[in-house]
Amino acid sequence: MKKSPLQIARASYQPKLPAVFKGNVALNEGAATQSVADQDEIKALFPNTYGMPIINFTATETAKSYPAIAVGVILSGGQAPGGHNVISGLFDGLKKLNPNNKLYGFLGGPSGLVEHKYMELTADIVDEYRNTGGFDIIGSGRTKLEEVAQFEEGEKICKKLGIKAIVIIGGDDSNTNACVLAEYYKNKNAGIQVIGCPKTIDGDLKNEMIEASFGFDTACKVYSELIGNIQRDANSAKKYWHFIRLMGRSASHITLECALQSQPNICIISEEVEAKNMTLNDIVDEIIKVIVNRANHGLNFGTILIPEGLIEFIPAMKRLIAELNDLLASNGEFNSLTTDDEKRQYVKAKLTEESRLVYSDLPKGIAKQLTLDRDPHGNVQVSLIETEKMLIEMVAKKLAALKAQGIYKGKFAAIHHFFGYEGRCAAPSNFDTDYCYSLGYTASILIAENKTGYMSSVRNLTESADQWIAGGVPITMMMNMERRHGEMKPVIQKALVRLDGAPFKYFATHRVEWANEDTSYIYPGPIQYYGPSEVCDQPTHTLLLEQGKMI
């Protein structure tokens, strides 16, 4: 196969670990741990894995030896960059503690498990995928492990291995369900450890104990490229404005980190949204009053970041697609309607009021996405939802009124992007390089030390990685009761952008600055593997505000 400069290059580079796994590890347990809500709820759900302590590795001069053992692995969910050297420094810890180990991996996602398609990884296949991005090694999927019956497959296949242990690599759903899963096997003591390790470009798999979600790194910094140059284009032509949407469904955390590295006019988070109770009306004339400033001062141009999720953040859009959902769910006489026309009708009959007042002033072709196809859960696919275009649409129209007034003077002439698949498979920066092996390779102590419904975690990110600090943590300690498909369920619990953490209040005293200058950009560039520590090294503007750092 023939390979690019770079990926020949990368592929010789060495992930840097944290300074305890230079010799023999110990284990320090703390105290008891309880989940974020839900308590009791939680403890009942999972009386075997519930209140384990939080783990932290110590060095230790004293040498062990382990048993040989086979230990299999998943990828879970979306791509991330990254997931490859986590499976790599999962395979080299393996290896450390006994050369007779051995590795398989599932292939296809958690289905692999359940229907016993796999694969064993030596050393010529890992090392073909050493810091490189994608997931194609083995392939991912986003099969559920939630049944009885796919544990009982799963423990099928474990057997005929000798699998002891499973490593899921996956967000917070994935590792929701690595948690039921070690549940089951060790309430019915089949011998079979389940490990986490945090996986999602969207960030929002982040507490106390995982400082970040492996892949939000590259993510951001391929997509702050992007916008950089945009903006440098922005700059040079001075006649567009660009409205840029970014990944992050549930969280806006992609767009509030790519905002602090490239400092555009405008970017939208959705929490804030939520908190201030706004509409897409106010949303709208947020944008109109930046870009009739702008205009006022002969700046036709500008960038806005608006996070994918946006939509479902607008509390009045939010009811309104909550009774979609309920309405469009196996409707029989909906599916039947063949026209547009019809359909719009019919949908605007069915709602209340409210909802119909909100739906009525979408752009037609918003309002036919919301009315689309379900994903697996039931919901809307936001992703199908062109938010930007909608904006764009809304402002364009209001403008022309404005104009019409004289209180508009300038010109308005926009451009759409949305940045998601771009950053999944980006070869990961030096930071998820080092990270996701430090994390895979923290689960094979984790594995070896007979542990299980635990999280990989590696922390004080801001820091060399030799001082990084290497452990595990419960994944009940994660986890509350949310409504899903009409029931209860445990689930690890969300991390929203905190409207009064350190990055959004950076963010939030810069905003006005950055919406009115026209020298406030900044263009991050691509990312650099190579050079000195403060071009390659650094982490996300994020984690430096989060841990009190300057940026």
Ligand code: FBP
The other form holds:
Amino acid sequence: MKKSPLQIARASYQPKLPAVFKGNVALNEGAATQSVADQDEIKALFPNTYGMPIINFTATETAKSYPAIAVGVILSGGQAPGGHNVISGLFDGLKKLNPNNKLYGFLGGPSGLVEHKYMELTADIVDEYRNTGGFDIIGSGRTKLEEVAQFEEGEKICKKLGIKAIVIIGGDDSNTNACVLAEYYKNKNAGIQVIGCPKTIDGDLKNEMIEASFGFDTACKVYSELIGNIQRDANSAKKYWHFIRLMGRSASHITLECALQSQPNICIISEEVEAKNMTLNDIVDEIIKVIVNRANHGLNFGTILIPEGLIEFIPAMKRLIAELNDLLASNGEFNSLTTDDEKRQYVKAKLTEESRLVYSDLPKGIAKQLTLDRDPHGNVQVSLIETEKMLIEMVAKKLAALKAQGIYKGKFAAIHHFFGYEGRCAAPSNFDTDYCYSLGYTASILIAENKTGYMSSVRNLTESADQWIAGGVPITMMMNMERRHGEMKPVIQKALVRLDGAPFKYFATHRVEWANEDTSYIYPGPIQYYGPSEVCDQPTHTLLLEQGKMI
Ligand code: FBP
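Switching forms now, from the form predicted alone to the form predicted in complex with this ligand, please provide the structure.
All chains and molecules follow, beginning with the one already shown.
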């Protein structure tokens, strides 16, 4: 297959590992752990995997030999740059422990385990994918592993292939499922270990022991490059406002990181919107203030970053969506109506006073979208809602009214963008290349040491790779109880943007200056793989600020 010069160069890159992996590794166990909340409930649900200690690896003179084993690996959920390197790190780690070790990949995500679709990952295959973006080596999928019948099917195929451990590379939900699977197999003494690896561009799988999910670094760098390019265009043409929606299903980490990297004129953070109990109109008013002020200084252009999950964080919208979910769940009466107008009137008549007002205020297209698209659980698919277009429409309407009153004298022309898929399979940055390889390598040692119910953990990430600290964290430690589809379930606690955290505080301190000045833009440029370390190896601004470093 023909390859680009960069692909060829990257294929021969040897990822960096924590120094501890240079020689023999000893395993050190800390004190017993607890879940982040709801300790009694989590302990009762995970009697075999609760309370296990945190593990750190240290160097030792003593060499150990390990019997040959087979391991299975699964890529779960949305793509994130670096997934192939978790697999190559796992492969190399296993082969170093015992050259006869085997690695199988389950195809198309967790369903591969249940449906017994797999392939052996040999050196030839793994070599083709080293340091590349994408999940195409074995594919990914969103099947949830949560039913006993699925676990049993998994056990059958593991027994057939002699698989002693499964590595699940996924986000918070997939790792929650990994923990349930680990508990199930341990409880029945199935002899199958389960190890998780923290993946998601959204950056919301992180805590004290998991400093970052992989893929966040690369994806944010790709989006920031694009935002920077747009800002340079905006500053050159001086005639457009660019409304840019950024992926991140729930938390606004991606949007905040991109703002720190590119310094846009406006950036909305969903978590702040929720905390301040803002309405959609409040958000529009905030945007209007900046646009009018810039127009007064002759600046009829700018950039606005909008997090994908915004709608669900606006408290009044959240209540409206909940009402619509109840109202429209298998509602034959509603479904029998034929015109949009009839449907709109029907919905309006059934909503509470508060939600009726919110619904009536929405642009018609968005209001319709809220009553149309339902996922298999009957929920609105908020990611399909084009918030950036909705905001443009609402802002344009208000500006026209202000113009008629003589308050606004500028010109408003807007362009919308949505960045998500552009970054999810990018060639991993040096950071993600090394981090992912280290996560995979770490997983191989946790397996060899007979651990289960652990997540591979590599910490101290703002230092150079040789100083990274590798080990394992019990997944139960990250769990709490949350209401999901009407039932309380044990899940890994999602990390939202903390308004008292250093990244948000930095943003909040600088946003007025970024809003008003026309020269505050930063142009990050494309990811660099070769060159000076300060250009190629910088971790995210979020990570640097969280660890008390300067940006
Ligand atoms: P994961 O949480 O599985 O990593 O996926 C995150 C994400 O990229 C979100 O940012 C986005 O909303 C969603 O996946 C899109 O899903 P899909 O790939 O199904 O279109």
